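Only one chain is shown below, in structure tokens, and it's the form predicted on its own.
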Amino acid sequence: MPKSTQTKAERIRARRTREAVNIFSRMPSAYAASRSQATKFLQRAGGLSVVEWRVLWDLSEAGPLSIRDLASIQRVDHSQLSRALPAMWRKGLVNMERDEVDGRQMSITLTEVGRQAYEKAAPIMKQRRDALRRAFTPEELKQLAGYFDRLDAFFCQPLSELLNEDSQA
């Protein structure tokens, strides 16, 4: 049916149908929903931000860590953590000291206040992970993680490998 003869509702329905399988448009929505849900869980757990929670969790399980280590574990740009850590230090959640081996790096450690904040939030965030495990089988979660690995690899490809520049000439 030509676009001019379709009703607005039909055009919107058709567009939504196409967008339902558009991974590029679905990812930001899923990410935003995940962050919103995590924020709601963390508000019940004492008001940590998602970034604060992730830092405290990583330090609790693997600390002390450098900013680069944290960024690698969390798969984020280290500048995001570099901005967040001074506020966490001011709140007394973490200590930041020059690394003894590499003075260019900061060594981030959990304080007692940080450990208490982590211990308060951990059971609530575990409930979130448990709820996800009820929504997906272990095999589905493994597959989903594999899809993310493939997406990461795709997004890291050089443009020259993705563009069909020969056909544009």
The other form holds:
There are 2 protein chains.
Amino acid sequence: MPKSTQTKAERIRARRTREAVNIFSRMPSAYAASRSQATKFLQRAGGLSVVEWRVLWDLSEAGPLSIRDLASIQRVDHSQLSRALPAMWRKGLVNMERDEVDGRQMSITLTEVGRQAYEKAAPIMKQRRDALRRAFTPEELKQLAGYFDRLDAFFCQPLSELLNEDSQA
Amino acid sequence: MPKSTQTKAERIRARRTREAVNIFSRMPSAYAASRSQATKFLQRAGGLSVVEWRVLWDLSEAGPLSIRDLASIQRVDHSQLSRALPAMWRKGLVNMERDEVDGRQMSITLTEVGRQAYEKAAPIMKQRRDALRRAFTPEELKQLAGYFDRLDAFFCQPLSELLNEDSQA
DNA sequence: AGCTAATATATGACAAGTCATGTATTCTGC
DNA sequence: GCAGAATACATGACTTGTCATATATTAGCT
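Output the form predicted together with the DNA next; the form predicted on its own has already been displayed.
Entire complex below, previous chain first.
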């Protein structure tokens, strides 16, 4: 059926259907929904931001860390932490000291206030992970993590490797 | 082994390993990598932004659309399009006219310049989707899309439904 | 020691996304 | 036909993320 004879509603529905199976277009909304949900959980658990929660969690689990360590664990650009940490320090959540051994690094540690904020949020966030485990079986979660690994690898491939096949067409 | 006897490198490695299977923490980096890759492809295909590309693609596939239509197809907040479209209009990529039938709606259409920009970018972006189909089988992509549907459903659930089980613990 | 390279952090500029709120228009029920 | 509800859009304020670039410190080589 030629496009011109379709109603607008039909065109939109066709487009939505096609986009539903487009992995690229699914990523932003899935991520946005995840972040929105996390924000709501954290709102109920003391009002931490997502970035703050991740920092407190990592520090609580892996002890004193530098900015680069945190960035590498969280797979984010270090600039994000470089900007977020001073605000967390002003709130009393973390200590930031220059490393005595390597004067370039900052050593970030949890304060007592930070530990309390973490312990307040942790059980709520654990409930979120528990809820995910009710929605997906362990095998499914493992498979999903595997897909994420492969997606990461795909997204990080150099352009040249993706474009070299019949790129002149 | 108690945490205090681990080296810092061991603590970081343990934390990274654990985070690798945490779906929540995988979403941001996977999405960021996807967006970064899309940006690079678009840079090579005329310099469109991701938002611009999506708008041109939708308009090209589904004809004249309102802001709300575009937002619903793309699963984003309408404010994003409300802000992006005037800039696209200034670049000559789209026309924006108030709908004659419904004076609240804007009718967004592709201009000739917009159509050319789309046709320049489209083959490159198609190569990206083709490359994805080389990295994943059709069955895997179908399964992945199914997981996204279920993740969407999980993320959009009201908090109360996720917290009501042993939430007092 | 001293020069160069590498590393760790800070910061400016930006893209993409959210939510809340305000305004104009249309729809609905009486 | 009008009051109030609903809808479409605009806009301000914010979060999360990127990249590029500058600066300070350490590491390595001679």
